[in-house]
Amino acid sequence: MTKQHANWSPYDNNGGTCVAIAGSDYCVIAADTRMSTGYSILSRDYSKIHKLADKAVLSSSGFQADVKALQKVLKSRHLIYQHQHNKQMSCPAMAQLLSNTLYFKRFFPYYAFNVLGGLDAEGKGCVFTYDAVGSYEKVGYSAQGSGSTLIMPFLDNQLKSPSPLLLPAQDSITPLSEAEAVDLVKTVFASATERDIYTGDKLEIMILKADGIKTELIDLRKD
């Protein structure tokens, strides 16, 4: 008889959807509440949205161990940087410390799928999206997560940005007002809760703007 082993995976897919869309002079970063393993429903109310500093905000799917982990680190290396600088970390900033505290462990790596939207310095809208190992991209909207095979060829349809290729570079901002971008965000989330299981309960809203966060919180399908 052949010896079997216990097939043991240090990593769980705890599913979910994240979007964030760029604005002339705000970022909307949106997350569903859910949060399953396989056919269960562990937490219907579980925030995928974290703010790391007043204008960078954090939304990740996959592993939510590994997300919480990665937070922390996040945290610490920002408080870091106050001490050092006097001063907050700038969106793009944020954006290359999670590059490099992701590929710092590409050999064993978080396994969380971010997007952080915010500020940039002259106050308009910047969302980066990323890959497991810190590869990223500064994009005018992105989708990551279960849902996001749904969601991107929506929004690309909608928002198409400009190839990266062009020169001279193009903004990569969308062109949607502030309520049309909350607009666009509730029916993609709507759309993607009809086809994907791990998406759904409650839809959390984050509105980065000059003036502060405003968040907006509905309900999703529930099944």
Second form
Amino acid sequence: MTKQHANWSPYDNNGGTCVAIAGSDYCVIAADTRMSTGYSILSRDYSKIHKLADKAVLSSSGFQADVKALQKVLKSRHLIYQHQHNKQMSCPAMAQLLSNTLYFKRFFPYYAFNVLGGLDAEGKGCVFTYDAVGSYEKVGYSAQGSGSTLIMPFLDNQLKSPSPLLLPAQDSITPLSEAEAVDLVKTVFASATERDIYTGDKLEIMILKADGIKTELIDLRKD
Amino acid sequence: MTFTIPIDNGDAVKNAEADSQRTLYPYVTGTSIVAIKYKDGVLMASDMGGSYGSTLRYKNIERIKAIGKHSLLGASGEISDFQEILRYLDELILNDNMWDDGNSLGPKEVHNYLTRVMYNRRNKFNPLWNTLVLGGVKKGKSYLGMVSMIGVSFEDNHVATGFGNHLARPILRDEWHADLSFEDGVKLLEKCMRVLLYRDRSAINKFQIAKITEEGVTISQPYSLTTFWEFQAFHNPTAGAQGSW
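Given the form predicted on its own above, what does the protein look like in the form predicted in complex with its partner chain?
Full assembly next; the chain just shown is listed first.
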């Protein structure tokens, strides 16, 4: 008898797009609120943005059950860190933890496409972008998820940072003001919603600054 | 998409035995569950059928059960796995009661527990083949959520599994609003169940509607919906087709 193959997949893509942009003293993290499966919409009101620490906010799209499990792991590791070090994790520290956590399941991956945004030790915005198995890079801006191919080229056009290969190393942070960056985010999501069926319903924007976090919720096309 | 189960092939005999323990496909299945939040709590509806492939084998299966004091669980998919889940929850609620500290697990906690159970079984490549609907009220706050067999979960004002997701959800998106009265809520659910009865071949005309409020759980006696089959277009359907029989 030939080996039986499972007729179910342990993975599913619940869709959605995440974007983050780093500024001189702020970080904008945004994601749509649609959760889908196949050609159906499960929820029009599902948040993909999760605050991990005061200065580190994670936005993930992909397989939602894996995203939730990943969040739980990071949250509990952060709690242990706080107990052991008597302080919150910094964004670069959380970035490394996320990478290690993802690679830990290299041979049965978390199907999660992550963008980590926050403020570094000097209060400047930082954005880290990941693939599903933990390879990551500090960048000035990033888009992940179903609409990323539509958004990333436009962000490259508007925000192109100096090459990371240059010496001396140059900052990847955008010179845009916070209001301009938020406006740019709204524009890219409106465009992605037009052409990506998995992006739409509402846009959740989180703006991280030294004094706290502000959240905005904007309507997107529902079709 | 086929997915080969990655296991160490060192011990073929032992693995073959372990493999035969894993779920490959469901046998006796229940069809859709539809549920909505309303003014006083949550309303949930299901039919009472258990299909064995294309045979309607069982016609008296209760697919909605009360869990503890604050929750209702509805399940579609494999019935034996639903019964297994009820056993897990029985133990959970029992242990919760044994603390005897005046606290009891609310619907949000039970939903989280179920999500973890479903996800962990998926991780071991031996899923519980169900889509679960968890509704309840605790301290005046209504809660309604869903978990799939691979652990995808979310909460919303209205949920539906299986065919209900395709046929009932659009009706609910159009006609659901906050603070529905009990009568309006039941009418809305019956509208959804009637559509499912017409269009889902595994649905049967024997329903239960369950209600959960701060006061407690009520699951109705089984009843049927009226249907209409006299549309003119369906009288003499072959009238226009030449040479058909």
